[in-house]
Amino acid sequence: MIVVLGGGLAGLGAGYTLAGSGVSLLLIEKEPSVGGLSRTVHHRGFRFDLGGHRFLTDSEELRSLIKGLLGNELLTVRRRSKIFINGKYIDYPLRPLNALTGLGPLNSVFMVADYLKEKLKVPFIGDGSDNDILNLEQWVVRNFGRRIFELYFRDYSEKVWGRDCSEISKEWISQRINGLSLGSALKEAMLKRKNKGMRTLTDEFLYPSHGIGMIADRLKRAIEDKARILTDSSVFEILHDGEMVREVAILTREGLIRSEVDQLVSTIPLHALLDIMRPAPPAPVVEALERLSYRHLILVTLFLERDQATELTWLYFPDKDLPFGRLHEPKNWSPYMAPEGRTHLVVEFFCSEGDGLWSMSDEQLEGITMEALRGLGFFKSSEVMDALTMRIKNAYPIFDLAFRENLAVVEDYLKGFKNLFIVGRTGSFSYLNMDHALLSGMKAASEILRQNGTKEGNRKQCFLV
């Protein structure tokens, strides 16, 4: 039997691939419904994503995968975004006239002056790499300019993370935006070119019509109809011999099953996982993942007795005086989110468990969104309809300075079992967008497959490059 942890994307990336190949395959996952951090939520009529989730791909197998599964219910979505910096409203990505009137010509010199005093001091610092870069205020003041980092990357940053730019990991924000710097932003903006190997920079993406959760339901049904799943199950305890995993218990709403594991696929957030390995790990392995943290996510969901809020995909807040950082509107993204002649929006509030935020009740939080929002001009009391908090528990893995040196040792650990293989965003402790969640996944299964010397069928899916 081959046992999947966790039914989100790279759950079911997995679970997709392996079950199109015909072996026994059990798929297991805690909440009522598939999807994790990619999941739909229907409320009264609405639908959100838990946050906005755009669909962007590199691979073309796996983009003709998406739109077989959902075909013309897959749109193409124009992406509005703008930053809401000192009381204006800034286009994002950079538009250079925008920035100009938006945030004033003197601040606008300053931006490109201190752009330009960083790319003449390369040459003259080590190897004219970025190899001696540690963090993420380093990183944006050498590839945008100190600037443009005091004016947004360093309060957004602080606001999503909890912690000083200092004390981040350059690796987080240079996958997030890996090539952008003000100059190829400024270039992109001002010849009008169309860069397509830079995500950041895109000004189109794919979204499934009724909500980013049709993806995780369309892969669910194509498993469901060779093999098993369990929602609202989940697993107390894995048994090993310190080589192999042997045995997995399983928490029903039918009762406790036991199932044999032939290969063990992991999805699940690391502390999770190592948490219910019997035995447990050693005390080494132990006091690393206790260095390893999660960011949790908040959403507070506004619904308006208005047709929209706002023309936008994604509005950003850096502001400090603002506690939540970011919303959408999803009615933006496809008018079938919400019913005709009312809009909602999300917002999201970054924090961590045991913060003020997060010890906040749903009430207090709603209050304070209503508040902010109504005094930014989004609504008037009267249209606030109805509101709904959610809490996300590890969202977002933490790139500290040293998250690197803990997680090999936690790796290393993992890597002894021969049967186990860890995947996705929360199971291998890295950011993955929406189709490096699949491709891990199915990566996982087709070297499963590989190693079985099993066919994989007539699906063309086997992503191992």
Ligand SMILES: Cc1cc2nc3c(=O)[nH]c(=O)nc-3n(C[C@H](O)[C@H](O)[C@H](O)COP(=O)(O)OP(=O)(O)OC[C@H]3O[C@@H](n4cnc5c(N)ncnc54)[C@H](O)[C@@H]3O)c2cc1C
Contents of the next structure:
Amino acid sequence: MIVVLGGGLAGLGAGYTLAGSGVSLLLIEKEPSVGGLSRTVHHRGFRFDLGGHRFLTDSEELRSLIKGLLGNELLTVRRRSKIFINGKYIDYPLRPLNALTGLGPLNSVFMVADYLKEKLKVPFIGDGSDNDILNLEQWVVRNFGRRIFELYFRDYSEKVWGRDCSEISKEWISQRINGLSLGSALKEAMLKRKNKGMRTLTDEFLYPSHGIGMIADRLKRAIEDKARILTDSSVFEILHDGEMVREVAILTREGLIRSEVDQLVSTIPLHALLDIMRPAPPAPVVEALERLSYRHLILVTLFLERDQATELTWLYFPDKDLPFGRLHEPKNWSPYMAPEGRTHLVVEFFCSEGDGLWSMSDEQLEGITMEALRGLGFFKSSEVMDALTMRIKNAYPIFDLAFRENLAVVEDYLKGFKNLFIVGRTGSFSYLNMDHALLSGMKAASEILRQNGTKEGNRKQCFLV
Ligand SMILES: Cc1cc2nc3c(=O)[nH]c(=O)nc-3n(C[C@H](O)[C@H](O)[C@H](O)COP(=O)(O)OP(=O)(O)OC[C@H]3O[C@@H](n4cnc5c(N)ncnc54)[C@H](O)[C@@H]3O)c2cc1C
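Show the form predicted in complex with the ligand, please, the one above being the form predicted alone.
Below, the chain from earlier opens the complete complex, with every other chain and molecule after it.
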């Protein structure tokens, strides 16, 4: 039996590839519905994602799979996002002229001067590469100059991570916007090039008509024709002999079941996985794991008795006087996300378990959200029909300065299991987007099929994406 833990996109990607080949497969998802971070919530005729999810991919194969699953229910949406900063709305992604001039002439002069200062320094630093850069602050200052870092990057990043930018590894930002600098952005803008290849600047994206969760739902449907998916079911014990995973114990709605395991694909958080391994991992592995953590997300959604509140895809709030970081209005992604004549705003708070935000009651969170957004003129108090607060754990793996070392200890331990495959964003503690999460699951599944097909038995290797 091939067992897949987790019904997010990585688990479903693995399940889809495996189910298509006719192997015995069991996919287990803790929540009542599949999709994980990429699911869509339904509430009294409204729909919303756990923070708006746009679909982009460089893989033609994946794009045609998604188009095949959704047909004409897949929309192409134009991105219109802004950053609210010092009381002004600035285009995001930063468009050089707007970013340079939007905050007044003095800031413009400082931005250009700081950028040129950084560029002039480069030939005198090390070998001219960015190998001397360790953290997020250094990376942004080198590529954009200090003033732009302070105005546009510092406060938002510190909200997302809950710590100083000097404590976040440069790996996080360099993975996301590698190759981007003020110079390259200006050049792109002046040549009026389409931002092909630079994902962070893309103007258009794909979006399913009834929310991003449609992708997971369609994959589930395709898998269920051929294999078993257990939702509302949690794995609570993984038995192994130090080299091979042998059995999993699952608590389902109907009771406890045990399943033998030939291969195990895990997409669940690393902490959840190691916590249920029997025998338990050695102490140094557990200690390294304890030094890795995820950032959580609180979503406060306000349902409004008005047709539209913004014209935007996303709106970012770096300002530390506002406790939230970002909002989106689902109706601007697809008209099917809200009932006729009504709209909703989904507001994201970044937090850690036990901190001030996490400990607030739903009523408090909804109260401060309403107060702040009403103050910005998005709606009148009388238009708020309803509010809903959700807490989502493990949304962002935290890339602190020591995460690579700690992750390596955990990975080395997991690599010792010949029939264990660790994939996905949450599972592999990596900053994967949806397409890469899906592809990582599919790749693990192909590897399993290859190994089974060629009867490689004992030569199996743990597979980490
Ligand atoms: C706010 C936000 C916005 C994002 N926006 C975008 C975007 O615009 N575009 C984009 O491409 N990507 C975006 N992403 C990233 C995207 O959400 C992820 O890449 C993708 O959903 C990861 O899928 P996954 O399967 O790896 O992980 P997950 O979705 O975390 O799936 C793991 C699954 O395992 C289940 N599970 C956990 N424990 C157990 C257990 N013990 N037993 C069984 N099941 C268990 C969980 O319930 C979950 O369903 C965003 C992420 C966030 C947080």
